[in-house]
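Just the one chain here, laid out as structure tokens, in the form predicted in complex with its partner chain.
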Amino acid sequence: MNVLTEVQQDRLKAAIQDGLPLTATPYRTLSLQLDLPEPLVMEQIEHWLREGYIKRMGLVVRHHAVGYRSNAMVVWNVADDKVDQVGELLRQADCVTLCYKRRRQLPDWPYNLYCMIHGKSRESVLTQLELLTRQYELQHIPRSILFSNQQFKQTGGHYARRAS
């Protein structure tokens, strides 16, 4: 059951979603904002929290500035019949921070398996891939590795419908 009306949710998941003010007593800063009780405020979010709605809250870290300056995306064309089970191989892998499938946009996208793997230069992503691709043996299915270069945006999402 969910604690505040749908725009009570709303203006709250507006408040939060680029981050809680960090005053002493973030809770009741955002429940002065919002002219809302504190406890519901609090119950709100650990109930998001439970039913996995907010998946973690915590610091959220710009890897690049703290060492792993290299990421690659590394995208699979795999069978459609054999995509789940690749995508289970590649979760396990410690340096994998993101798997998942994606739709294909065909002729110029054939790639629906991505993982994301995170280091802390070129070399060592390549050697984590390499190591992974013989681990798993997944040598013969075709792959293209993106490194990342600039990044001119990272934040968190916008999700709440704008007040109107």
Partner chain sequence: MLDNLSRQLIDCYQKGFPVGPRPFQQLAAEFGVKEQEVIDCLRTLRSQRVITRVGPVFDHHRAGSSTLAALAVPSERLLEIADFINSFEGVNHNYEREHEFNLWFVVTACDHEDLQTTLQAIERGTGMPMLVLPMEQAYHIDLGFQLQWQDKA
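Numbering follows the first chain given and starts at 1. Here, rigid core means the biggest group of C-alpha atoms that superpose within 1.5 Å across both forms. The structure presented is a predicted model; accordingly, all values stated were derived computationally and were not measured. First, how it differs from the form predicted alone.
Superposition on the rigid core between the two forms places the CA atom of residue 68 less than 2 Å from its counterpart. Core-superposed comparison between the two forms: CA of residue 107 displaced by less than 2 Å. Put the two forms on the same core and the Cα of residue 30 is off by 2 Å or more between the two forms.
Structure of the form predicted alone, please, following the form predicted in complex with its partner chain?
The following holds one chain only.
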């Protein structure tokens, strides 16, 4: 059950889509910005989380801004009956920040598992990958390493129209 009116919900969506305010009390800051009671702001956001409109709340690190400029997408060609198992292993690795499965694009692109590793240098990323590969005994799985050359954009999901 939504606790705010549709107009209030739209204003709240627009206010949080670029992230929560960077204050010690972000919900209070939102309530002051939107002239809404803080408990209702929190309750509405909790409702969206329960209903799955918001999948998760977390921190997005702008890795370029903090010096992590060597970023590699590692693509793996994992046997279909093992891809979930390998994905779970990669998910557990501290150095992996993103991991997902995709359909192969045969005949040119055989890869079906992707993971992202960030580092301050290419060497540090390659070292992390080597350690990860040995730790989980993935040496037998064909892979390619795609280092990014330039970042054009990095944002989170947006769900509300921007105020004009």
